[in-house]
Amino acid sequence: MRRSLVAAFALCLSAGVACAQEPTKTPIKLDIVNDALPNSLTGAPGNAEAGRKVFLTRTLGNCLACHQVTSLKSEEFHGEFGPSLDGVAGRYTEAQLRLIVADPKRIFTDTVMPAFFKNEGLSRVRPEFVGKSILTAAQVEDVIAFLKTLN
């Protein structure tokens, strides 16, 4: 239990500290089709190696704080709060993964996973982070490219 709380705290800390997107007056609009985002947020595929770095970086994705990934067993502090991501590429399509990363509450209403590509409708946002998303569109695409390697 304590480990789960530590992981959840780490996730919240990373989400609050590292907003990559510059503030914008325009809300991010996602073109959702059948519980998925079929189109790249950038118009181009992501880079799996860059996505791995975002996935692991505590001030960006910090995904390992909550999720386990066997292929990353050399990395420390795998979380047990979220589901294992082993085989995630076989469980979800690329379009579904994109929505899960961008705005997971659209699929999993009770999740504590933050929306990594959303800049409105958020609660308890520090003033310096208002209007910013945690990750840029390119970083989301990079994470998706990395997740697609997890068969």
Second form
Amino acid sequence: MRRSLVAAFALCLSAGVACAQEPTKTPIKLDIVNDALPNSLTGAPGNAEAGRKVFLTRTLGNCLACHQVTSLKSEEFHGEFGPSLDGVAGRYTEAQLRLIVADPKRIFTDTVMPAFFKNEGLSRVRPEFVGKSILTAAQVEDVIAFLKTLN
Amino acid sequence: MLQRFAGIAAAAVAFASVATCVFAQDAERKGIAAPPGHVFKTIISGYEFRSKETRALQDDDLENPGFLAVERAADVWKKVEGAAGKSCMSCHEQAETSMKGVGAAMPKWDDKLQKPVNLEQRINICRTEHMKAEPWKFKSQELTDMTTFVRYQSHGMKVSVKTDGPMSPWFERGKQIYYTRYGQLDLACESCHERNNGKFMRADFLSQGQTNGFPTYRLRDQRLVPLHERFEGCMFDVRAEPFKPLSDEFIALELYVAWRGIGLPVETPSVRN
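Can you return the structure of this protein in the form predicted together with the partner chain rather than the form predicted on its own?
Let's see the whole complex now, leading with the same chain.
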């Protein structure tokens, strides 16, 4: 009896903490240097294979919706909104790619490409996405690692 | 810096090659010349962006599933409902003549309400005020059927909305909404349907977002979809909190987008993906 009470109390406590954290997402601040983000958002390099999954997953990067990539020819429906990403690693440095994925409008002011690592300054965001970026810092780093394989 | 310039140049070349093939497809899409001062040079119906099979389905009145709604509503047109003991027919007689042109010119200014109303609202005003019947809910089969039936009476007629006089602030509000980026994906109507129409987006060609075929039979939904439901869907998909169907915002947007398709023939009930 006592044990279950303690357990219930612990559950309330942890739920309380979770609730308190949820609405107060801090705004993402990007350390931009010369139109680029030189530092890894996580402090560690990403994983290219995980990044490939993020790149393809519709609810995450969904990058193929707009871009074409020859090495992903086995995947259906490459979009035409944005440029081909073949050789993108040779056109931009890792630091430039990081900013282009995180917040492309900082470089290409007129682009329709969404910012994948931004969580404020947006209009009428659906409640479940308020204060959240499309990708996490780790997912952005994984995508960067994948993009670096596109030589 | 040089590297960056080279990158942009390479991206531009890649983009140009994609653009070339898009224009090649564009040439086959028939449209109408836009009036002076219009946003497009050529106004193109969503029909032109769809596959041969989808177009064939729309063109065959016996195969087009949207005609089931037209038939259902033709019966309801004659049905007496409400405390006043009236049907649509009691006042409007034959829809084929009385409703001809009505659906091509919506939304239209309503003097009594001092605001524009669309076809769904007009039908419900008739029901509540003249028939003393309950209004139909938005997205109900009854309301979408009747909207389709009434608009079908303008089939082939040109879309022709009034945007001046008291409609002017509504037009401007609609235009503002059209060009505002919404949601976590930060996209405006313009981002896709103006700037990128004709391009391939996932499994589909982006159209100009014209409204001349609404309500439209959507193959993925297997039913007729009213315009404001489609507006809602677009906003939801960019992870935005949509405006409410039949809200002032969507009426303003409906007016503005109708103007963007001015002169297109009404295709209701059209068939789309």
